[in-house]
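In structure tokens, one chain follows: the form predicted alone.
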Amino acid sequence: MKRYFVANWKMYLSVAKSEQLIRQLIRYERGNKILRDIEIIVAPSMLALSSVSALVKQSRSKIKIAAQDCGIADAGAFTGGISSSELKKMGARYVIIGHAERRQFFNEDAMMLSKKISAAHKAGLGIIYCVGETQDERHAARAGEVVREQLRVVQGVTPALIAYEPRWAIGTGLAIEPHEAEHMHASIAREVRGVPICYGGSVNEKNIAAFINLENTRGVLVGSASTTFVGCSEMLGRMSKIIQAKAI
């Protein structure tokens, strides 16, 4: 069974930094052959997304490129928006669509989800979908609600991911306890059958083994943990071993 370890490296890195990151992740990937279950999919910033991208293909590694965002439609009068076709040709064979960070501080409601959704789907991008609610929305007993209404605009378009991000632990350190994931993680599967489900959310290599370990789990979406060597490679050599118990 495949497993999924999504490195979101948000806008931390430079594009140098990038490319020496991605540098470091191929020649970790070659020297791994326990990574051979594990896809191993990178979001640089937008900026380094095509260098990041021709590093990949020029090492013919099989780390594939997502990217940290789309826009609504392919071409136009969109300052500022971003072809998902063009991104495709740039090398990206995902896009993260729906990201906490993206709702909070871009206010992208779900018309404007479900534009860049079907766009990205047009474009024959993966879509790796983000899904999760406020620290208020699950005080108030309304995480499954919100969840379930947050998936609707996927309806008609398969996921290639659903990453399941509880909107109060992303960057806060405070990741959610891994019953409570899994609970939401079944919850999603009901929804969305056959889509693999995602924990992100302060993911690190403290507790990545928790949630890989999960049933309804298939990888991890990791942000600022992922933007180091050391950090990445200490979580997938965990994934790694879990991976190799689980299969014997």
Given for the second form:
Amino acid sequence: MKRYFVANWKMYLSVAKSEQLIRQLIRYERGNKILRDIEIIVAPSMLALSSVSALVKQSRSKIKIAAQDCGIADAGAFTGGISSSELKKMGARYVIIGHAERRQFFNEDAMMLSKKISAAHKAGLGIIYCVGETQDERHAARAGEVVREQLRVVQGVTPALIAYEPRWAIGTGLAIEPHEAEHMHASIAREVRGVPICYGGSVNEKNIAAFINLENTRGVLVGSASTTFVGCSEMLGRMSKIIQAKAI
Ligand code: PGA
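Same protein, different condition: the form predicted alone was shown, now please give the form predicted together with 2-phosphoglycolic acid (PGA).
Zooming out: every chain and molecule, the one shown earlier first.
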């Protein structure tokens, strides 16, 4: 069974630092056969995507590239827009849609997200669709309902991955309790059958094992802890040990 490690570099790294980190990851991936069952997906900033993707391609690495966003249409009068088919040509295999930061800081609502999903789908990009409730919604016992509503946006298109990322756990150092993540993943799995589910929100080398061990969890989406080589290699090392132990 394939597992996923999605490194979302957000806007943390310069183009030069992104290129440096991908070179290190390519070497690491090549030298570690145990990573065979893990699909490593790197989402560099939009400005670094082309050169990071070229480095992956040149080295024939198995690392996959994801864009952190795409436009609502593929071409036309959309100043600042990002064409999904051009992303594909640049080497992106996936695109992250519905990330909490896009919803919060860029006011991306269901209507906009569904346009992005359809543009990305038409261009042949795999969709990594993010869902997750706010702290208030969780306290009001509305987490399940909110996530189900967010999942409605991907109806009709099968995403490549669903990332459950409670908004209050992103970038705060406060990951959700693994059993609570599992509870949500099980309910997502009932809604979107057959789509691998990843957990995201303050994942790091200390807590990754607990999430990888969950039954309905096929991987992780990692932000800040994935922006250093030490962070990535430690998390991948722990992940592969668990996968191997499970295979025995
Ligand atoms: P974090 O971000 O790991 O820094 O909390 C996760 C994400 O937003 O994808």
